[in-house]
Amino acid sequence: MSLRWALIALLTGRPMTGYDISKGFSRSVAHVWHAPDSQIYPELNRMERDGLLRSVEIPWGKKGTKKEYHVTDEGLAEFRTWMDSPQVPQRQRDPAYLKAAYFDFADPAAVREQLRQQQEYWEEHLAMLERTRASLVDRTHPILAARIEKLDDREAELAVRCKVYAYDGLIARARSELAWIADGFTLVDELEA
């Protein structure tokens, strides 16, 4: 269901298409909520039938049209909704935790490679919200430029520490991460010895 708030959150910027959309998604709102094409299209489609979205036809090459999504007052009013109402927090499902806690079963060469895999993964990950920040800081991340046009001084600031705020988050977990994956190298020594 977090999939249609963050189609919300992403369109409150502007109206866009579904190939804007997706485009779009992938350089901002996937670091928060991850989906795939295949899941964002059926979503916006299910969206406007459900009122929360509405589409309009433009032009699209010679003689094609393709569909403009812009949030619909209702769309507005229930993603308020669910900003207001309370985050349950959820449990914990990654298999790396899960696999480390039996690191004893596993020959340490192979699980070298699987802490170096994700160390390679989280310092890329670390280096793009990172990037990312700071196109929110110095205010050139497009979708946020488009959003604050419509905002006044004060509104735009808040908006911007806002997103901030969440990058700083995730930038932290990054770290975090990394951390972790450190001390899983040195326990695989040990494992080892």
Second form
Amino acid sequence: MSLRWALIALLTGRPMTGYDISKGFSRSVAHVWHAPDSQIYPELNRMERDGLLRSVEIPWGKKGTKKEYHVTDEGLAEFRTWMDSPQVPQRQRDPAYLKAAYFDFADPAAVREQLRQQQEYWEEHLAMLERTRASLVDRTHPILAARIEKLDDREAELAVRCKVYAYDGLIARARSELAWIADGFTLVDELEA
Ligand code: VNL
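Other form of same protein, the form predicted together with 4-hydroxy-3-methoxybenzoate (VNL), not the form predicted alone:
Below: every chain and molecule of the assembly, starting with the one above.
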């Protein structure tokens, strides 16, 4: 259900074609709400059917057309309603933590290998988040740049600050994952000793 709010969030920046949505989403909103293309395209159709989006045929190539999606007034109103609604804290459901609680059942070599993989993932993810944050601060991120074009200075400043706040949280989480993984290597040495 949150996917539709994530898509409206993206489209409040500017109208986009399905292709632009899938490309733009993965470089922006996906960092706070991941979804595969296989979910995005059918959701766009449902949102259009539900009146949250309206599509306009725009010229494409020599004689083709493609759909450009716009947020409707109703879509924006429902997005604001969702934004203002209470947020139930999401309970943890991460197999890495489930496994960690039972490392004493596992082969230490297998645990180390999994820790290495997790570490590699989080290091790359952290670097990507930091690069993205920098492109928000200097306003070179193309999705953000298009969004703030139609905003005044004060509104642009606020839009940037909210996004940077979200990335600061994601970056802090990634760092804490890496510190936790480092502790895991220490633990597995002790388990083996
Ligand atoms: C936007 C641009 C959002 C860049 C982002 O992440 C981002 C936006 C939430 O303008 O909606 O990295």
